[in-house]
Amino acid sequence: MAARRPIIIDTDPGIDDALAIFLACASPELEIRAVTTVAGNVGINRTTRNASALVALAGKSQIPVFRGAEKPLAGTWSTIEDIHGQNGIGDATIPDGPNGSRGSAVEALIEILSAAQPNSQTVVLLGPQTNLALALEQQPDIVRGIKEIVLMAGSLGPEGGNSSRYAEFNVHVDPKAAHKVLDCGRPMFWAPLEVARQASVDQMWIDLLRATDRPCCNAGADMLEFYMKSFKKPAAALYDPLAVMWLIAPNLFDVTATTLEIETADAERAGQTRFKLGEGDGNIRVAVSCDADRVRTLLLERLAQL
């Protein structure tokens, strides 16, 4: 078997974050070095508690969890409990993890990336990009340890946002951080809103997930049913799992090189992602579509193993 790909998951769990964490834990191709938390979908205390609980439920209590930024680099944001529930995971009941936080997320990022071999670590950003931006600001040299930055973030359409008319939530919460991460120059893969929505799951798929009668599947089914009710739609988009799916099955995506600008100056358009598809040298790539049926099938197969 090929060597596992070392990753750091930076996340704000979050229902879709929870499914992404489960998928990563169920994927032998990946070595999760750490989970770092950030305020986003809910506040930092809750995202940290959730991250610890989720890795424990997946049987991976040994994965260290680190508590990160409690607010964006500039300005304020609003949590979205109406979408994710008061506890951030659809009000699903899962036991707290035994370990909690091991310390500062920014310090953990600096320590892991400073000690890493050049171009060896993948940073998976599933929430606002504040932690990595702070780490790069405090110690720019850590960039040498990064092989790739993989994100669920942004929208292909300049007016295709979900947090505002112009911006996707993860970028909208902290546009300044997203701009700083983009400017670090490391290779990036973006899974945008439009592609995640292609891989939406309906009640029939959720019933199949629950029928496996595995702990993470039952919890995931509860969360997704809450998600569907929140959006008042017959299906729920698989947002954050798409970033992890890229790491284990890149053949399921149609990808193109792109250049990218992130709006930080205009308050109304803050966080807008302006992709210019087909341009650039390939250092930044973005998914433009996915094989939704195979994504759903692989996700179900993997979660059933936990």
Given for the second form:
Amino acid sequence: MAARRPIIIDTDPGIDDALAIFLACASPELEIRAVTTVAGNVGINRTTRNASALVALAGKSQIPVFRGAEKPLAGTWSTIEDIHGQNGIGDATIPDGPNGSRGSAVEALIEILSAAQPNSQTVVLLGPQTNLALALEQQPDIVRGIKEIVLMAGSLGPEGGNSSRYAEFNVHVDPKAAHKVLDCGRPMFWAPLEVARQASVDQMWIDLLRATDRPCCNAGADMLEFYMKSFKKPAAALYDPLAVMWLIAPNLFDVTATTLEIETADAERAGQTRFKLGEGDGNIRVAVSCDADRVRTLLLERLAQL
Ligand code: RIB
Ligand code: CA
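Go ahead and give the structure of the form predicted in complex with alpha-D-ribofuranose, now that the form predicted on its own is out.
All chains and molecules follow, beginning with the one already shown.
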């Protein structure tokens, strides 16, 4: 087997974050160095508790969890318990992890990336990008250790937002942080809203998940059923799992080089992601579609192994 790819998962669990964390834990291609938490879907106490509980349920309680930013770099945001439940994971009941936060997320990012071989670590951003932005502000030379930044964020359409008319939630919560991360110049892969919606799952898929009768699958099924109800649709988009899916099965994606501008000045359009597909030198890439059936099949296969 090829060497495992070292990753840091920065996350605001969050129902789809939970499925993404499970997928990463079930993927031997990946070595999860750390999970860093950020406020987003719900507050920092809940996202941190959930991250610790999720890695433990996946049998990976040795993965260190680090508590991160409790608010964006500037301004305020609204948590979305109506979508993710009061506890952030669809009100599913899972035991607390044995280990709480091991310390500060920003300090952990700086420590891991500073000590890493050049261009060796992949940072997977599944929530507002505040922690990495703060780490870059405090110690800019950590970019040396970053191989690639992989994100679920952004929307291809100029008015394709889900958090506002113009902006996707993760970028909308902290546009300044997203702009700072974009400016760091490291290779990036963006999994936008539209592609995540292609890979939505329905009740039949959720039933297959529950039929495995595995702890993470049962919890994931409970969470996804809550997610479907909150969207009032017979399907749940797999937002964050797509970022992890890119790392383990890039062949399932159609990807293009792009340039990218992130709106930070205009209040109404704050967080808008303006991609120019086909332009740029390839340092920034964005998914434009995915093989949704094969994504769903691989996700089910992997989760069933936990
Ligand atoms: O817009 C979708 C993103 O916002 C996902 O990461 C979801 O968890 C929320 O954080
Ligand atoms: Ca998220």
